[in-house]
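Consider the single chain below, provided in structure tokens and representing the form predicted on its own.
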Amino acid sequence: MRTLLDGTNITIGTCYYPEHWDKSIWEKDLSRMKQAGIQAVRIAEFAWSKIEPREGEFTYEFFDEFLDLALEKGIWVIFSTPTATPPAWLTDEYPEVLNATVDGEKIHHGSRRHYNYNSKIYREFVSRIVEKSASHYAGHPAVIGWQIDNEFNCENSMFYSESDTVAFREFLKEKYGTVEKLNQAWGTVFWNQTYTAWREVYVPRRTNTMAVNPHLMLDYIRFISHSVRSFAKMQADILRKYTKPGDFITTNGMFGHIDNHAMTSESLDFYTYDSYPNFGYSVDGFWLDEPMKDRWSSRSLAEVRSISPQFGIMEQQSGANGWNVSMEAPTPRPGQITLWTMQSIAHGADYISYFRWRTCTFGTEMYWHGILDYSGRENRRLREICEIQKKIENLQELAGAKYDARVAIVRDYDNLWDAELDHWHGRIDRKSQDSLFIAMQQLHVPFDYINLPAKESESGAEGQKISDDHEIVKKLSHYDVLFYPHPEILTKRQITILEQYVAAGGKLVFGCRTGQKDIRGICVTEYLPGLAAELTGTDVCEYSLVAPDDGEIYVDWDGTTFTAPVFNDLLAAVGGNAEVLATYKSSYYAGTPALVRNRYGKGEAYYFGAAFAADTAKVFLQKLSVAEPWQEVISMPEGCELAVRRKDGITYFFVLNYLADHAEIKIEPSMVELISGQQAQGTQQIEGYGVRVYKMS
């Protein structure tokens, strides 16, 4: 009986390469995983030649052989197209299927990923081998899902082959018609960059300074979504052809500029991600001193949870991790297989997956490690795994629990993908959402993330289905308060949802920037905040980015003093409904208004003129009461984080203690601790990376 990801129960599995391994090691080795409690394995998402040797060949004993005995020894299988690594005779013989840098030079085959979405012989190899796979493959009673691809934008999420510049001139055409639309759109009166015929249009190429036109690169990044979407809904269509019932079709990764909301909901069952924590302690990164380190993939885990309420971890880590080129992470210490195994069940994940079984002994990963090392020795890292699998039959109740937060993160593509091409955006940005991370962090508020999709005509997400606005808002409404900190592109559609949010008794929380570009990334002529002036009751009449010799700007509000970094907007409150709150005390504008509430409906709207500071958030967060909100019930140090889960009237506290040494937390009232069944209350102690989960009916 299929069980994975139904809600019923919590199931562990692991990545297996058969194609590394002599047959002699298989059956011994499904037969250890099936002692250590691993029900599933993931196979092929490299091994396309192993179907495929030849072009037109077609040979399916080797898997054949694996499932047999996968079904003998009782080990499920998700199958994956191997189409993330075309073989060497496709690329040899057909080189239009390769990617190309930004200067047209053809990437070569020897890694991965090095193939381009939109090469129309790239399309037709990819369908064959996906309909020959799941033709064969996909009625064996051993295999119970498939994965499409492996890590999409993995590597590499820009694309210059001549075949992306043949479908971006189509997408283009689609999307404004003509050629005089398309210049409007984009202004490209500036610097004397008006086109006149389609053929003049190519992606991104290097200029003298690179200063690519923004306009043209934010409809680069959005074609770039619409072309990986459309290569996971082609192979969607055809495994649907031939899958049984129950069976689900996935995907693994999340990387950058793709609509991973749209991708999900046009082709998949559900989403899974790629946990990999101990990155945080990368050696030769820019982590090492980061006090967040590995709790930095719970926010991670968080943008997943909003893209997929229902997800699993297809890669979680289990051993060091690095390229023999690139890359180095030490190996988990004890308790942090545990820690983050249960990190990803406490955001919601029901199926956990190690990467991998055995470590490989040749290639590009031979320092990725996974449960066991090169020998295949019994390890700690082993041991580790058959005790989670213990701790998690303990944890079977609250399958299929959702996570539950009273505060939410607003978030949209458009924005995202602008602050990575406006280095002002994306400054602001990257400081807010960070600082918001660790503030709810430290003060143990769970969040969710949201995604708030634009007009469909106006975002060019043509496959994305419009959702009816009242249902929008109503899953707004859940939370007590929304954070949008820095949404520069704003469209009516946004902002009526949000009007409709806060007038029904929500606090919404902007931050500064906000409405300054429409859907096109041009800025707008109305004053600031544009679209979001009504909502905010506010005037922007002056702005800028923080000077270096100014140091740090502080604010004022009700006698607490808290920065206002990166860039800072001079407000007015207009309206008989807005007041200030705050004001700038330093810089030139020292004492004008740096935060202003507007009453709005019965709700509130803030606009605060600055980028977030985690001092700042923290502010925002006590204020606002939404700081703690568990403390009455459990309470803890900074170094543990609270994530809580809900299932039929129970709610389930996980307590996760990041540190080495042991962390006190304080229970009321008295709780059961689920992992050891125990009777709970008064001051607990949980050791170095520990966790507890408490249940309160």
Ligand code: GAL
Contents of the next structure:
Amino acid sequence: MRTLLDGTNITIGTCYYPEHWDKSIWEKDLSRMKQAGIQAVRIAEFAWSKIEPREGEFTYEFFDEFLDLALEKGIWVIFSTPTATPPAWLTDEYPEVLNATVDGEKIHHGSRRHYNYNSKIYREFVSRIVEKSASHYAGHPAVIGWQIDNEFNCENSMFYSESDTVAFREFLKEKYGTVEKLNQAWGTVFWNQTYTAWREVYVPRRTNTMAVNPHLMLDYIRFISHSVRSFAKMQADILRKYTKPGDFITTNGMFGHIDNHAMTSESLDFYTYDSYPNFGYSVDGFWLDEPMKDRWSSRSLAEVRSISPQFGIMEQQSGANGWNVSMEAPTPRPGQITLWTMQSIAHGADYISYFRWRTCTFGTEMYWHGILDYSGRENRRLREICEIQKKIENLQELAGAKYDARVAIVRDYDNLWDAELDHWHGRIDRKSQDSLFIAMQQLHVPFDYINLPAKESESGAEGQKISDDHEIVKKLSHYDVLFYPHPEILTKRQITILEQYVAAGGKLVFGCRTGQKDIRGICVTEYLPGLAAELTGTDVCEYSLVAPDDGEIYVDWDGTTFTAPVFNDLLAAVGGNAEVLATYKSSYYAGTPALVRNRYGKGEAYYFGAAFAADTAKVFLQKLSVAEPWQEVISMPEGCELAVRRKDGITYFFVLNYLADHAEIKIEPSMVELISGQQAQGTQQIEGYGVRVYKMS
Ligand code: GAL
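Please move on to the form predicted together with ligand GAL, as the form predicted on its own is already shown.
Starting with the chain above, the whole complex follows.
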């Protein structure tokens, strides 16, 4: 079957830029790709001028020639819409298409992603180029799918053009109806910000303190997400008129200020991720002292899996990075491209496309290396990719297998964005999200992220397909334990869903500051944790940021001591089903409850009064009996990741060794290791950067 992600195959590809090379080398490049096992190329995402070199003048020969050659060589093509880089003739003649700085000054042509999503003129040009490209190229037999634009919101996710202000007003009118309601929602009576007409409302502008009204900011980020989504949908709707049956529409990411879940369900067949595990690795020692390094990509892969259970990697790092001084990384060491490829596959990607075939000799990214260097000579990285392809051949049976996790972290976009704006929330959330990931990795707990939208329509979606509440409860019930670390914004919809999950037997853990704001980002006047009070049987009597002069704050849970970082809620248990499990041991609140458990229906809700450090998160995983869930079958040191995929009753264990040193693992009973085809049992050695895939029937 000529397609990707249909559950029948795991495929590799690469990103190719025919416009960067003399045509005379295309044929050789395509043949060499084929020999290496590369099956698909992604092209054209920055090539507007190759199709419309001047306004209204369309020419198709360049890509026709390439597509014909690709067909002849048996290489499939993912064609892109070129809207990430509007041409100079367009921005020069119609400068309103450009994005602007916060001061409203237009940014200039000369880099990429210089446009804004709301300019009517830009949307007209975009509709036309997409229509022209799709109507001409979609029918070509080499084309198997489409990428929309390239990396929405990469490099810049704030938009301040005049068109954005006009569209922001429309978005708010639709949402609030009247200026009076807007005033109420944004608390504009504070500092006399009250509006009397829509024309007084703008996207954020420079103010005296740069502390723009926080409720405006929250709506503004929702508005950016809405803008991206409608821009993507406009393109998807055009593409769908022309795509052949079985051809797909995707986009690649993932960047800020986009509700990717909603965008994917509205416009895409699946989402793809750009995975650069060594991104920014070496400059100022950025990652050198911390434990996760390239394992952080596993966290992004888990996020992508939440957006799109079936997903691919549109750009997988295959060389050194260099672009500007803040982003540099060395050439992948022998074995690392394999490790990173397997990391993507372990998390569920069935398509892996390397960025890029051959390193560009000019332009901003001339140090951003692909598989081949400038000369195109055969090299170690290409040889490694040929080997990867052979290994993947042995893994084909797990195409379409689902990632298997019994623990999930609940998230939602409103809190994600609120945490960007609210410094307390941000510090707390960053600490807990990082720590939970580290703890799950080191205790080998496969986990998923689950999106729990605050409201069906909050992000202003037209035609948004969010599964109904019943379906979400069903999805949650698959997990033994849920962490919802800090939903400061909490809505009735969310709490009702969570109550049903716990009542049916689930275990749910909240951290500090839960339930303290409503959907507008306004603090509630109910006793905290607000809407979560009943479910958690908890009363937050007082709270404080951890005072710097207190140093580390400790908590004791039945003789186990661990830390309670960043922020402390001082708790009391309320009602006959609630009990205090742990108390603070430090500061003036030593002896005060820090953790309450409430039995609710058949399950349990936990309220922990702080953020989670890695040691804290590990105690929770252990006490809730979800740490090392597979240790009877497969055990390994902290430096290895365990990922699990399942299909047709068969369990596949991926063991990924991120360290340069060898690792020792233990297996019981005997299982087949798929890459080597060998039977394995007992103690096994895995070389530095090595990967094993064991099959348990
Ligand atoms: C991605 C982008 C590519 C290229 C690559 C390396 O973010 O999609 O176009 O820029 O990074 O810089």
